[in-house]
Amino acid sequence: MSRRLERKRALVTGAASGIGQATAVRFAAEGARVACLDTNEAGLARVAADVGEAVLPLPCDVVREEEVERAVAAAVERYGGLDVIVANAGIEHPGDARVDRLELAVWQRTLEVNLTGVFLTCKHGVRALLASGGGSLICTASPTSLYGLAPGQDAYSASKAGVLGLARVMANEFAKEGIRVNAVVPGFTLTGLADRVVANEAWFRETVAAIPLGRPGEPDEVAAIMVFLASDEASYATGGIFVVDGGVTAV
């Protein structure tokens, strides 16, 4: 590894699996110390065991403000501040549907995790970045935040569009205070969120057929973009939408 994140202090939500885990592992390999937040304590323990002392596992539910505030404070106390925040935690609710069939509880839960959870991570994360004199804030969005390409996933699509809108306004608000804010847009990636598609052979073939590169993405491929945005190499990048989707949104 190039150690592009040497001496960086990072916090990643949804770090026990998928893109969040891959990002935390890659950050550590690049020289960062990483606070890993997730509700999955067993998953956090596995990440910490695999990576070692560069990882600080912090059980946290991103929809509970007191837990987010406490976790950010713990990371700041351990590391003396934070330089990078990755607001990545999210869900795809199995009850998601088109609006006329969408239960209010499913809508509310999806927005609670995917949008309110990102808001709370950004709220307390930005405070830590400001105290450190600036840094990088990265939000995980989705191709569904750009185009209506996921019929039947109306709550998820709306939540991710909200994330994108939040990232853009924050980029404008905090630029003069030394904080860069960018959104990463992963396409169909082989994480736990993709298991339902992978398990359905016809659905999987249809999904892959719509990808110009002809294959799903890997979490490490998304993590590579996260590393760039967290690094000083991205010093002039803010307000950007960094798509990692095999070309889906290009056609």
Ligand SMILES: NC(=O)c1ccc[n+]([C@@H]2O[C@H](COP(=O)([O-])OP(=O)(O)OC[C@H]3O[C@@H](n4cnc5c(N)ncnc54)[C@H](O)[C@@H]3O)[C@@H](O)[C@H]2O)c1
Contents of the next structure:
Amino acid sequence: MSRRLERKRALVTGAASGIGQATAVRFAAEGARVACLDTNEAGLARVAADVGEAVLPLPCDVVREEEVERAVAAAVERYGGLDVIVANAGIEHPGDARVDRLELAVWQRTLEVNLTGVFLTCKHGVRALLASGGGSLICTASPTSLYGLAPGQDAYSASKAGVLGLARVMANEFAKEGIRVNAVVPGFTLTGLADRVVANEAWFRETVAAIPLGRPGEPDEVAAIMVFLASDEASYATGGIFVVDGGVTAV
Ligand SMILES: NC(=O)c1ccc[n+]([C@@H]2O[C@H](COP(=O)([O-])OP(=O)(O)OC[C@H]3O[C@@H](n4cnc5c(N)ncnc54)[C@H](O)[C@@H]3O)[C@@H](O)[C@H]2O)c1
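Form predicted together with the named molecule structure, per the form predicted alone context:
Time for the whole complex; same chain goes first.
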């Protein structure tokens, strides 16, 4: 590693597994210190044990404003400020469905975690970046933010479109204050979130068949883009949509 994030102070939500974990591990390997937020305390403890003292585990439910505010404050106190925020925590509710069969509770829970959770992370994260004089804010979106390519995942698609809308307006709002805001669009990536697809042979085959590169992505392949966007190499990148999807959205 070339230590592209030396001296950076980062905060990553959903950091106990999958893309968030891979991002935290890579950030640390590149020289950053990383506050890791998640509801999964055992997962956080595992990441902290694996990575060592570059990681600060902070149990936090991103839908609870007081918990997000407290976690951001704890990271700022430990590091003296923050330079990078990755609003990444998200869920795919097993009850998600076509809109005419979609339960209100499933819709609300999906929007709560995927959109309100990102909003709260950005709200308190941006305040910390402003106090540091600038930084990089990254939101994890999805191909479903852009296209109606996931029938039966209506709540998820709507929540992820919302994430992209928020990321774009923030890019415009905060550019003059030195904060770059970008969205990362991972394609089908082998994480806990993808387990339902992997477990269903027909669904898995169909999903992979739609990927020009012919295979699912690995969390580390998404984390590589996160590192770039967090680094000063991405100094002219804001308001961007960085697709890491094996070509799915190209066709
Ligand atoms: N895996 C994919 O194929 C894929 C594709 C496109 C987008 N994404 C997005 O990538 C992001 C990361 O997902 P992943 O694939 O790594 O899945 P994952 O399930 O491995 O990781 C998600 C993490 O978020 C945490 N989390 C869930 N709800 C939370 C809450 N309320 N507060 C705090 N933490 C919470 C979970 O505990 C988990 O550790 C999500 O936003 C997801 O929508 C994933």
